[in-house]
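A lone chain, given as structure tokens: the form predicted on its own.
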Amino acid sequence: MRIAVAGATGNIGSLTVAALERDGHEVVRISRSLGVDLVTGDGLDDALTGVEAVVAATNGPAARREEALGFFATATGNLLAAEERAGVRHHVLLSIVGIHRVEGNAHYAGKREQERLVAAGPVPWTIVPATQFHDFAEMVASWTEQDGVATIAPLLVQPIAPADVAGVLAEVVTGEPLGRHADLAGPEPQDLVDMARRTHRARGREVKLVPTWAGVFGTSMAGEVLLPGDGARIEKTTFDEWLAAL
């Protein structure tokens, strides 16, 4: 198949490209750095010529609600319109487990709008909600790290390996549209603070971690709201196995 990946230079996008190419598919990479801009629409029609299916693994701004909503609404609207013009038969959106249970998070508000547009849009679709990735804790700590100290929320998550997510996206996009896919998660619940500490140590770093709900993630994300729901698809790579490969 000829398949386009939006966000092709990002973490999940690049892994999805690799998984599709290993399976023999022709992949069109969509990224601003490659000359295709979802916000302006520049290059989209040419990129989608002959494309049968699209994986949307784009990321956007997370600091302000209005900014996140504007980005995801514009980028998703432009992509879906171009797909309709090109005759694309399947749009696969990577989303996040728990976004409909959390208020006050700008990025999640943007992702909810993205899901709404896809579900109401003109192209048959599958939405794949995934839990946080194994490298999420390290990334969150990096946002506030200063002089060897970082604040981080004590979230309960069930993280998944990025390569496992990419493998599922590559599988789903080559099949028929499913509507809302089951939640996608790794095999074990983890504490975000402990995940960050263990990742730093695996990389030979010592960072003092200060647990707090006063940062980007508030108490609306406490408890089990970020865990996968009933009937979730559980992938095999554990956090320990991912750490061992660093």
Ligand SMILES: NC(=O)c1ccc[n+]([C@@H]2O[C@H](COP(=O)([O-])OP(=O)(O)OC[C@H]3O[C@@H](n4cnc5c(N)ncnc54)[C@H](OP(=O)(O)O)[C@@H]3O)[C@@H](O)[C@H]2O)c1
The other form holds:
Amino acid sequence: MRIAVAGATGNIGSLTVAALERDGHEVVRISRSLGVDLVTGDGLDDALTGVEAVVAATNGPAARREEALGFFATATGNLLAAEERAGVRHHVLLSIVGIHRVEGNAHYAGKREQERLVAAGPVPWTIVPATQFHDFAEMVASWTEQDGVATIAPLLVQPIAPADVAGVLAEVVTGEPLGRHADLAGPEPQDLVDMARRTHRARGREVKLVPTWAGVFGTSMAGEVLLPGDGARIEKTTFDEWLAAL
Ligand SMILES: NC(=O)c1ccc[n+]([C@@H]2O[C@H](COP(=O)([O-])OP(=O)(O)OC[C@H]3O[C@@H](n4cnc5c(N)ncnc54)[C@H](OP(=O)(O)O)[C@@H]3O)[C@@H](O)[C@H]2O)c1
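Could the form predicted in complex with the named molecule be given as well, to go with the form predicted on its own?
Following is the full complex, with the preceding chain placed first.
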């Protein structure tokens, strides 16, 4: 199949491109650095020529709610309209488990708007909600790290390996549109502070972690709101296996 990956240079997008190419598909890469901008629409119609299905794994600014909403609304609206013009038959959106249970997170507000547009849009769709990735704790700590100290919320998560997410997206996009897919998660619950500590140790880095709910993630994300729901699809790679391969 001829399949486009939006966000093709990103963490999940690049692994999805690799998985699709391993399976013999022809992949069109979409990202600003490759000359296609979903916000302005530049290069989009040309990129989607002959494309049968699309994986959307983009990311945008998440600091402020208006910014996140603006990015996901505009980028998703432009992408879906271009897909309709090109006759694309399947739009697969990578989303996040728990976004409908958490208020006050700018990125989640943007993702909810993205899901709404896809579900109401002109192209048959599958939404794949995934839990946090194995590299999420390290990324969150990096947002505040200064002079060897970082703050991080003690979130309860059930993280998944990026390559496992990409493998599922590559499988789903070649099939029929399913509507809302089961939650996608890794095999074991983890504490985000512990994940960050172990990731830093594996990389040989000394970072003092200060657990707090006063940072980017507040207490609306405490408890079990980020864990996968009933009937979740559980992928195999454990956090320990992922760490061992760093
Ligand atoms: N991190 C997690 O734990 C987690 C968990 C579940 C779901 N997710 C979701 O997974 C998705 C992908 O995350 P990721 O970490 O793989 O993202 P990422 O590494 O930040 O990559 C983002 C991609 O989007 C592209 N992009 C950004 N703005 C664009 C624009 N205007 N036009 C075209 N392409 C654009 C970037 O390329 P250019 O900069 O070249 O444009 C890049 O290829 C996100 O939507 C996130 O919500 C994340």
